[in-house]
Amino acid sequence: MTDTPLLIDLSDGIATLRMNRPDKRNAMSDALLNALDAFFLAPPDGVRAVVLTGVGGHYCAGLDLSQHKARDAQATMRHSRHWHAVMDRIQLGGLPVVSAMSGAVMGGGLELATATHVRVADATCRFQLPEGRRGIFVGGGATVRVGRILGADRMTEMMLTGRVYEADEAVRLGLAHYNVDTGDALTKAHDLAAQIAQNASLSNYIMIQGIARINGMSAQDGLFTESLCAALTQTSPDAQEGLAAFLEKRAPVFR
């Protein structure tokens, strides 16, 4: 099944997506990128959370340079903007996405990971932006997503030197949220996805749609948008169920 770039498994409201290019450390090809795009453009009915991982011991080693095509400036910009559109669909599509990471999380792989909402790294993870060593620049959103996590100064140093961060450092810096033992990332990611899937779907959707956008707004615009998000969620049937469950000392059952 190595000719299928993305393996999809559906179980109990959770979709597990496995990037399936093990001979390339799951480096991103156009076919893999388009398969991810197709899934997030039209997720199957009933999916409440997604786990994204790679087969063969690696998450994603970035752009597959063996498939790199000589492009002029306009074609290169269009290719980059396609990456941006797919990453935006993952981050802002409304489905919570948990990354289960091992091995290489490099270049475009790190751009992909930082478009997901919860990131679990095992002890084998290596985080890097190696573009400087290739004479190129990031094009899949790192200057925004990675830059907002690390800050411009630290990201510049990371790119200039090719610095590699291991899992414990990645958690300290915010590139990952959890650091687990070798081989345990997928189990932890599924546990987290199952927990997230039990939340009210509206509040999950609003958190995904709202927080990232508010982060890019002025303070006053952000506060107003926060009030809109609060009004939508706190007047919903799910909010009534959440309050009733709290008062009745039981677990809520959301739609």
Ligand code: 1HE
Contents of the next structure:
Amino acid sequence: MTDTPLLIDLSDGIATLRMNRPDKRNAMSDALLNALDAFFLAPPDGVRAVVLTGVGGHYCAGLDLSQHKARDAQATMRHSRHWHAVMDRIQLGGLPVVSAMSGAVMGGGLELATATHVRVADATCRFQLPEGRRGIFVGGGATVRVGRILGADRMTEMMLTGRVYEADEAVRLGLAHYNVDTGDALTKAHDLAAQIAQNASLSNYIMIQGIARINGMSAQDGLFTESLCAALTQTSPDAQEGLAAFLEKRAPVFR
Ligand code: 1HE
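Having gone through the form predicted on its own, I am curious about the other one (the form predicted together with the ligand); can you provide its structure?
Expanding to the full complex; the earlier chain stays at the top.
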């Protein structure tokens, strides 16, 4: 099984992706990154939400350092830009992604987690940006994604000191959204994914496409874009159904 870097199961509109390099604490090899990329480039028909997790008690221990040391500057730049493209595809691809996390959520593993939309941490989680201790820097999007969650000041301190945040602190800071008992992250993530999958898919799509982009805009551009998003969703058939269902006191049936 360990020669398949990403295991994919489909059930009831939920795709469960399991990073499968347990011997390496799911360190991100090129093959694993490319397998994630391939999934998000062309998700199977009928998938309404994704759960992303790791096999063997760890989410992801970051960049595979054994592959990293062979790269020169140009190759490292290209590799980092490839990470950015894959992380963007995960964040902005249109499918809601829920991370079920345990153990290491480190370096590139935290960059990956923060490209996903909902993050569940169990009590074994360790969030860290240890790049400074390896003589390197982040390259998979942390300065933007982690930096916007924590703020530049706290991210700088986190990197300089190499401190480890545990699940409860991670929730307080926004690195995770839910803190559950050891071993319960996958169940909670599936519950959340099932709930998210019941939303109108256009609403989910616009939440994913719109909110992160608007966050990077000026206030006036953001407000204008919000009105466009509202115009698209509120004139859709699913909006009519959602509002009618509310008034008729029944569950909506979305497309
Ligand atoms: C790895 C990696 C890895 C584990 N690349 N091989 N990430 C890091 O700096 C994290 C480095 N890893 C660790 O600090 C620890 O391995 C853990 C805390 C995650 C787990 O500790 P532990 O005691 O459970 O396991 P271990 O014995 O340290 O590791 C098991 C094996 O996984 C071991 O290999 P083995 O052949 O000796 O059995 C480790 O070498 C291997 N392993 N993590 C390669 N990351 C886009 S830029 C992003 C920048 C980064 O992400 S920098 C990396 C940050």
